[in-house]
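This document starts with one chain, in the form predicted on its own, laid out as structure tokens.
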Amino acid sequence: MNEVLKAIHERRSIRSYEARQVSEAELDAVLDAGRWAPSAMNRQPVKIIAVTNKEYRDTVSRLNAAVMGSSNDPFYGAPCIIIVLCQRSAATGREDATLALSNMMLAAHSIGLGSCWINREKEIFDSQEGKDLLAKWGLDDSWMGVGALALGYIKGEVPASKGRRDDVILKVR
């Protein structure tokens, strides 16, 4: 089994993290992964924004975990939260977002850090506290949120897999 294949099937979603945050090296790789993730196209209607400054991070998971009634932190404690947008006036901008997401999952799999997907970050930014985070961060609200990634090193043992089902791949010949 090739490198990227092994990648995608030992990939797991990882939800307890070291404190520690993520070298910039390993950071600016997970990154640049999303970038380089396909977009229809090629218009690349994507922002990505990587939040490792605590009171920044502390304020998007306090607002996440608003919109499910929760106090609990959806960023399972990861140091670092990367924030995936789209540009709302892109007809495949969601779709393009989640390539994006997904090939950093893998790209930080592949370098030996964790990564959980998290939802309703379209919630948050489009309520006006989130609205206002973008605008410090230079942003306006031409841009929607799409989804996020807790990001960071693993703490205690990776998850085994859940398998898959069977009956999902359907061929026609």
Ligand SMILES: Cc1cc2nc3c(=O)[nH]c(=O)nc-3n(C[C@H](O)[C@H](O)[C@H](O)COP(=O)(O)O)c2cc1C
Second form
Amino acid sequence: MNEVLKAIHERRSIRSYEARQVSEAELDAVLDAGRWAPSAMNRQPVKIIAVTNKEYRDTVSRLNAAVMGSSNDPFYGAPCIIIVLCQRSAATGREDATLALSNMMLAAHSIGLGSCWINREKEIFDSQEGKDLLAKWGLDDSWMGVGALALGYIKGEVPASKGRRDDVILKVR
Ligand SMILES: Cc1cc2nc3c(=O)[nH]c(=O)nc-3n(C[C@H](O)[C@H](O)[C@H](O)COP(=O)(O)O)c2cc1C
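Having seen the form predicted on its own, please provide the structure of the form predicted together with the ligand.
All chains and molecules follow, beginning with the one already shown.
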């Protein structure tokens, strides 16, 4: 198996992180992998936001938890949150943003970082508090939340794979 196939099989969603921040070089490598994801007609209607500032990180965590009616940290203590938005008007915005998220999870794994897709960004950035946060970052409400990643150094053991269903694949001969 080559390195890419190996990474695809071995990447796991990580749900326990060290508190120390991801190095700038490693973060940049992950973000750049997201930027290099394919997009329809290469329009790239996405915004990849790296949140390392603790105050903002905790705000995003609180808003995410609030969508579930919880007060736990949905980002499992990860010091870095990567939020991916797409242009609401883009026909393939969600697809393009999802590919960026996928690229970044694989890139993180390939350099030994842990990541986990954390949902509910649509609800967060449709809310007034979410829109106010975007405004602070210089982004207007033409941006829609698609997904986010917890990112950081893995604390403890990497969990075993839960496997994949055989019936996902259908070969029509
Ligand atoms: C669209 C999407 C939403 C997800 N949302 C969450 C989430 O909110 N919290 C979480 O812990 N994991 C979340 N996950 C991670 C999945 O649970 C995980 O990918 C799946 O169980 C397979 O495990 P693996 O990634 O380790 O192979 C999400 C994954 C996807 C693709």
